[in-house]
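Next up: a single chain in structure tokens, the form predicted on its own.
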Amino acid sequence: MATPSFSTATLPVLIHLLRGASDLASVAATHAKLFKAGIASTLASSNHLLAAYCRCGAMTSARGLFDGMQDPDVVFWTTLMSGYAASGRSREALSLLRAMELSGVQPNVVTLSTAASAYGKAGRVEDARAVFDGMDAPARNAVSWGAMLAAYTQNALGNEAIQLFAELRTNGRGLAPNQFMLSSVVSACAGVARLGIGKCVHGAALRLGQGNDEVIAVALVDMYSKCGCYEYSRKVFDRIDHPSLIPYTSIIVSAAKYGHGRWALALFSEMVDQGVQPNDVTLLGVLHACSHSGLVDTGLQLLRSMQSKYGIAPCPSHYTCAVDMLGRAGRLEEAFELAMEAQVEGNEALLLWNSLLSACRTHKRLDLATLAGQRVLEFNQDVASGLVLMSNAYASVGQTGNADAVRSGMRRRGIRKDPGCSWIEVKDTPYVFYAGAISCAGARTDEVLTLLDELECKMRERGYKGRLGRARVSDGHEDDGDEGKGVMVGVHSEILALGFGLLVLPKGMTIRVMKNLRMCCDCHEAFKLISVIVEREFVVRDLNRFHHFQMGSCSCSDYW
């Protein structure tokens, strides 16, 4: 019997060891060994080769391997393009199936499936579903819904994901969805707060035996908490079986936004103690837990300790917080002093300019919101809600002309702030609802108006002062948006579409209002009052964070 040639003994060990490389030198040592062999260049070799460094995420190396190949056949077209993408380089692996086509190289349902993610994650969503829609129908696989649903999430499409989805469900020829499809649609129903189809997803997830897998529950920590279900948020994540780092981020995070800041930080410490290591996202919805719960001393004390406990320096995004933590609590010098520090550039200086802004208006330091307001006009772009919260500093220290004059400034140089809406979910559909405009309300408008008025007699008795009916129904937008003070033109959206949830939502269920900006004071103040008249719970989710009323009180405790 022949002795087995070197190459030919050596090739089946090499092969296994590229197939566990998990670092770039692992894969060149092996690549080394395989040269020397003298069958580095076999197409079981060269195959291997490719898969490990785009594996490692050394696309260099991958490249270059690649180019030095005669004629390579799809399935090497495939794997580079898909550590192309892999790595976070779409336009390149849309380069490379453009020269692929150019070559004469047929693409497989594969190199498709991998096109659609590209595409999706280089924005184009369009061609990603031209791709997805050129495949053959029998050919869709996996990975081809996969990638099309992961398009439609990461770019905020929501609607389309879970109309998708639908298709999936009655056109998939069978195809059971995976954990990778069932977290990208229940994210979708987070990013557009459509709990009754997230609960549909859930409930999918469990009859296919998915309902404990880490990704799936991380989505649904994050889908449950955005559409107002915080307890629901919990119990998922407790159901988890020694959380990592993301459930743990996600569920201090939802703690954060509900104004749960001593369950955050416990949670927070439970995490450190099951050795699990903290990353710039996890101090941030601490540092977020601690601004909405008052907790300014642990949170100041977290961001200047970041670096020397978890080896993470403060970013723009965590000194914006603090910044914000400060000024919610009235430590506006503080507040001002740690915004020059940061030394903030950018978009992100604008975020910490206007915050800083907004708790100047809000403690009436008209001193500081002219320094604060200077800052956000150095910026050519997205100001306008910089120059509402100005006008609205001046208005709140009964400067009314200066207050007029920004006012005016804005209409001279056509800047408009987004109108503010709101939107409630009734069995799986969405009414979306604009300041002053009642008519989503359709052929129930004049009922929601009577509610409104009859509403405001009781909260009058109680000694609210505001206006909610009929006498200010007009078309008007939310101007004065975020803060709620000045002219106020027209019923805020958030209480016309708890009218409309009064009525066509049984009693006793929790009605849960979403909205664009942040919640006012008169319409905090009037839900906390019609709580009690109606004795019913709502959840209303605004631009910052989640308010809970129940019979008269609001679970910010009125800091928000």
Second form
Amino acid sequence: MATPSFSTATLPVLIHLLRGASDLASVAATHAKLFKAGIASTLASSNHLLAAYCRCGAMTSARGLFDGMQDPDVVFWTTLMSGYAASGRSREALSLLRAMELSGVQPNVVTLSTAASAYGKAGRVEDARAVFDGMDAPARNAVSWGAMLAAYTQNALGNEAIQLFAELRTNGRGLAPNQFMLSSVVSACAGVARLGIGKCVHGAALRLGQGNDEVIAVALVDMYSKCGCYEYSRKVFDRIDHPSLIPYTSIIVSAAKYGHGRWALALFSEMVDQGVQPNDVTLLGVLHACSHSGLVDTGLQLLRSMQSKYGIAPCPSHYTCAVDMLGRAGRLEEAFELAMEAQVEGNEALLLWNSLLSACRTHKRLDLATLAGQRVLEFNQDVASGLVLMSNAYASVGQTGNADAVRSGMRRRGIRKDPGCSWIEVKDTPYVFYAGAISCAGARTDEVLTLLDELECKMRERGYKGRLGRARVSDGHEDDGDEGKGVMVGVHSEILALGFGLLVLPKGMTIRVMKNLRMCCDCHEAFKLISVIVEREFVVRDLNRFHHFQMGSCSCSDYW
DNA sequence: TTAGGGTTAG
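Requested next: the structure of the form predicted together with the DNA (the form predicted on its own having been shown above).
What follows is the whole complex; the chain from before opens it.
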């Protein structure tokens, strides 16, 4: 039996050991020592032990310790709850909140912030907001606000995050935005491509002395990249001292999206030279860079050597990227063989075979398209895009009867794709356009249409043979889904957004258009020509990448 | 005196 003087002297030492422990073995060893000293069940020991078990993800041991506690206090409950949340077990975390209230222990601001965060991670944003709203305004602190902002951002609710950030400035009782809130809001701006707000938040971060925070910098790199400003993205990156894995990955992914394949590869070798180990996301970024720049053999070498060189085995997304890369380059037999070799299942298989199907359509290979199409239907979680591609594949080889049959089958079965839309930001407000529907331009609708007509005339004088985005879907047009309904459709959404932008944005300003689908070839040609006629630069973000149009050419060199 | 919030891909 230990003497009291032994235990008082030992406790701080053992607690110090627990605080530094990050693996189960050392926590268990310290637990044994505490037990031997007869001080394992003191309040201080229990709290530290529970936190230590949670920190190393040993939730079974944590739960055992918790269940052995008589009358756990609010801290004890909260520690266990955050342990579950951190191990990705949000549901268990949340059921603890109810159990705790039933046992008569009142949650405090830390408990509620933990719960809001767990609700966010479980995708239950409305519940998170209810918890946030349920807190007394004076009780809300920087962590509560940060948790709620993160919940919105992580669930792709960028505009709600931006709105909440604005509320912080008005109702936040003078609470200054910290690095957690700023990085979440910048990331929110990236998700919804709100460049204007993103720039304001960047300015705020600099004024608040957060300019050197690496996490904010990464969010900014990503935000500028997703808003079509690669140069800014690069500038922010260049100011980061000794960038670690995530900044390097972020800038490589940016370079990839803009078709700067060689830069991406140079950044990758720089990163490896600096001793920064890549992860699976980095390698996917490098593969994307190879794909978007036509560096097919370099990309294949990377795929084949990533296991031996970097210890990372290719996963379904690497295979999908490589299949896409071969497909773009017209190397369809190799793409098909690689797709077979990948042995992917479920939703990931759908993405892989969809990608091959898309390439078969582009290169008019109905034989392989049929094989890929069968695979797509086999993994039919989301059949819509596969069917649209299949229909377009038939149309591209002139089998319009089959193409129409697929389309009408979709209509009969009520299968729809997300409607195509494009949007543009004017004075920090986004304007969304759908194909053939220009109502968003409001009172300026007629002006936009007149402008587009004038442009089309000037384009014809320069030999333009397209139809300014007015196309029949079954023409073998891009996979527009509901942008048309198999009949003559209106002007494509990106053309409408461009027309509106030309009318309302100051002369000389680059026009940035975002689109939720891939850009079609006809619109791509139109943007190139219009950039000469009006002498302006345009940036279009489509589903996959960016196109920067300048004086009649595009940064993708027509390879995408 | 122990518990809470952020960034990269698809």
